[in-house]
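A single chain comes next, written as structure tokens; it is the form predicted alone.
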Amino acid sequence: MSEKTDAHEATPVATQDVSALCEAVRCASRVCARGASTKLPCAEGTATVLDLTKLSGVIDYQPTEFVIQVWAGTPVRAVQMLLAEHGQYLPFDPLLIEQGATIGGTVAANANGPERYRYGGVRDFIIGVHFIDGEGHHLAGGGKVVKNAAGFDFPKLLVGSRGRLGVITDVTFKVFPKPEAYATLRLTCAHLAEALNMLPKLTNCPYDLNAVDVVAEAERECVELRVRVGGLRGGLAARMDRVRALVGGGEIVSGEDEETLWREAREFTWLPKGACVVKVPLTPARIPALDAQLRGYARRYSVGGTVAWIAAEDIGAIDALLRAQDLPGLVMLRSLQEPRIGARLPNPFAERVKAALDPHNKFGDL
């Protein structure tokens, strides 16, 4: 993320050595960090830019413990690719793989997938990281094992930060078995309605369910419910046919067309040329008003409903929409805009640990 700050402060600054990354930020008065730029973008000319895509590799892995622990510049891709090969997986799903997402700035935007759904977000996979403060100190937060109770949980309080508490260098993560195979179901709806009121159904079901989302495209009424299930090969069909069972009908995919469908939901093609996608956290019951005043827009329902994603072009639009819903945003997709949208609320803590970490604000306003 970036600040505007005066120009003479722009050169990039690429390094592997952690010890010159403390001193470079020592030394400025504003930075920002940068990965790919896949999501939450530097602006040129703004700040001392911290370039940690050279940050990169895996520091400690260990399959029999389920445990990694990779420098933040690494390539999620690189990361899944090396834990597929033992059968594991990041279940949390993260986000723009495939346009080069690190894992630094993967843990910074909080970019889960649909498949948060079934584990939960990084949040509950991450367990070690080292930062560097606001004073270029680098600290240490967590450990390298799951069960780790000691001091303040900084691992989590990194999570979605923006790059607005420190600069991460490495982050330690538990994984999970890989499902073997998946299957999706998909199910139109003539009606918004009609696939918000399956939603209780699916969620309070005993189907070990991977994935739910409700796909809206911008001028059509009708939308698209998708069930997403994985585990062993051997017992996926049956389950789909529950699945199916549930909802009174739909297609089951599996293969590559079901790869497909998910993929897009990750890499965010479905978006329209040129529009960003801004992330909304919200609860099934706020859908229908919010949805009301979207109409125009393509937009999705993800995670059992408790995410919606925006396509949108004028970000104003949307910042004035979601006010009046009362609902929060961010603006993700190599947006140089000001990236938090619509209401905003009074953190108290939040600023407090922001004083703590950053004391001289060279990170930028929460």
The other form holds:
Amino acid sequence: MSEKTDAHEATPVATQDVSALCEAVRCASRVCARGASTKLPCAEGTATVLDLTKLSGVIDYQPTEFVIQVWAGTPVRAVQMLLAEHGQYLPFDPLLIEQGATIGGTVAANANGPERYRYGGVRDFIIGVHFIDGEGHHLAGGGKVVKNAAGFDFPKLLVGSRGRLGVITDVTFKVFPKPEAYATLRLTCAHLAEALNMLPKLTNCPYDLNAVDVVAEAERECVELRVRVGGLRGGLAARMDRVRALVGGGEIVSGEDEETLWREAREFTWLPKGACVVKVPLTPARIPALDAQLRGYARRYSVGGTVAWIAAEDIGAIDALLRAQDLPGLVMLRSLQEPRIGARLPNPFAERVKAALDPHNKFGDL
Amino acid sequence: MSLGAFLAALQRYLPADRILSHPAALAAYESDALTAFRQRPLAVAVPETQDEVIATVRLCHQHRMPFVARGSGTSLSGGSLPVKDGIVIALNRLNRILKVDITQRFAVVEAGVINLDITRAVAHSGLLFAPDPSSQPICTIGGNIAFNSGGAHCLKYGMTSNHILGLKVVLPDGEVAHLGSESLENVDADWVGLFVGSEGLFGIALEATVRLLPKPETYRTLLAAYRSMEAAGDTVSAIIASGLLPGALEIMDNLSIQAAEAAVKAGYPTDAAALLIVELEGERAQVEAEWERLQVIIERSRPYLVKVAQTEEERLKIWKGRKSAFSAVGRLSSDYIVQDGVVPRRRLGEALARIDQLSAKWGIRVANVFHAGDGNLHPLIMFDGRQPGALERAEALAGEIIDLCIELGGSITGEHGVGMEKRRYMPRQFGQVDLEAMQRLRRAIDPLELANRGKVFPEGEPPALHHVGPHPLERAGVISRE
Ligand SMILES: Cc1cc2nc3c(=O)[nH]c(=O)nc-3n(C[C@H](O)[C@H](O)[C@H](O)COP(=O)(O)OP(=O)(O)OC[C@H]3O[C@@H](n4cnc5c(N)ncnc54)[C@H](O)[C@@H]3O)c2cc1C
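If the one shown is the form predicted alone, what is the structure of the form predicted together with the partner chain?
Let us now look at the entire complex, which starts with that chain.
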């Protein structure tokens, strides 16, 4: 979950032995769990880093059950490859796979990609978890069946917890059959407003769309609308024609070119060199006001306009901007500072949960 | 604390006609849909606004008064059963739809809004609220949130939790918290995800921001009748393995088929050993392609009869039979308990065969109607509560079914919650450390354990004692039966 080790850091605890990790949490005053270092930094002043990449591999996978349990340090790529052998996938479209993102980091950072649009995010697919709380207890939540109402929903709680509530050791997901084929409609719009006008047409129509993104570049007025559709091969062409008719034009791409478009989004290869990316959850109606302040930044409005990704080097400026607009933000990639920026409201529920799971604040402030 | 002082204080916030304390008025609140348990509360408060709920909760906190939130009281696990020395906060009048945003596909509703009323309010624009428990014409969104309720269409789009974006809640000491937002995305831990499914132990949900989905363009629904339960179960496995993702996959056994047919004349073949309902939904071109694939699988599975819904009317008729199954079984038997354990899907056949054996062993009729696509069983255990010992025997059988689900790697409850009924089984599903962590969490949120006290967590009674004599809760004077 961290970006880089800082100079003063002691040797990380790296082991396959969960009880040794629990012991490390018990003994330390400050703990940071780290996956492949693709997304988030460790909190400042961390005494003990737990390197989870050794805690890797598949624990249980029954393809006919559409459920998979893996250790937290397992690379997402390995999981996706295994699932693909059986025509299955993680539908939330995990990020930074090629850069080595791990399953635990993906859950802790709530790292959903554009295809989250179709069936939901990490929260909608996680069904079980084991994690170490701030007192070194190894705890279980959820289970291995797709429907389960017993006990508090620890699996969901840990989604987006950024290591601040516990150290995730393994995760169980439900998975889905992978679409046989994909196609994408690309439409250039002269202005963002034009693309935004198109959004409700797409998001409210009864067509099954896999992703709806708007791509805006730093120095240009025009933006590109991208609509991804997936499913059985038969019927796909007809479905794409309907999407094109709905938005009144555009180019349909498929095959490798199409793959590349979404790979670029998932791997953030569109970021200028050295830039961080800020994730901003919002609703489409909030986009115009935010975007008015973002000329000069490369940015994307993804998941039907419910999340903005902003490429930025000066995080302070974005922080101020988000606060002014009462929007929250999360800095990901290449940043060593506290990732949670923008607006925050006091949350007494969160404080109480934190006090129960991490009473000595070993994992850092929420 | 005196009840009189509490009620007098409550009158500062609620008019007298919305504070019930006469035995006759309290009778309606004595139990939920698990009627085997009854407990008269000290009083019932009926707030109509969020401020009234908050004031009531604050007063409860001041007076150390335990409270149980109640929606429509359709819980099947005793979740809304009152506690002996506490009050009920009835939320069905807190039922305003505060905002409907069609363009951005969400609605903000108060907790007492009826599930189906959300869909009714947005249907004109082609949207719907996806979670569809069979009780949807009466149950409230607050109850759905407390239990993370499901329905027949969970396979593809998940349960209640997957459709809640934000919550406004009052914690058990009266503090108000806002969780989540209007967006699908999030940059903090999933507080909404934790609150949903907490069975009223974390406080009261006041309002929810719910996600709306476009109504599927088309449905294709079929009914296949089999001579054996195994054949139906195997067909479910084959459909899932083929890569299809139906909107719903339901199975009913002969007893529930007969009951449903007698009750609503759904056109089910009453001689079938098992009936499989498959519904594909989505965009027309995709559904047509899926339908072709489904036909092949169904044909190979050798049903002795297949009915395809040709019109929306016929489709609704198929669903009417399925959704009325619980109440229909109620006509066959004066009393019944519904279990809702879950097993891994590939072990459904095994689970059903063993339930059959258990039913024979105890000499108790069990009807099975269940969400086959998610492995969520619903055995309906029938008994006559007037016969001495019948409830205990039915509960003992229920316990063996729950054990079976755990043994097969599943869960004690898929959607009805632990409530009062299944709390003694929690230690069989979770380890001691896990339960202690849940307790710590609960006490961090509610140190006085005022909110829904006595539910979910086992309370010291050795489970074995339960098999003979009165229910341990009755012995403890917590509940009684009529
Ligand atoms: C015929 C029938 C069919 C059913 N079918 C299904 C089904 O298909 N799927 C399914 O999942 N369930 C089903 N149920 C069970 C039941 O309908 C659900 O559990 C439903 O969500 C309960 O809603 P309610 O408003 O009746 O809640 P209640 O029974 O009043 O309360 C349920 C629980 O929620 C708590 N609660 C209520 N409101 C709030 C609030 N605002 N904040 C916090 N806690 C609150 C209560 O304290 C209690 O613990 C069925 C029940 C019946 C009787």
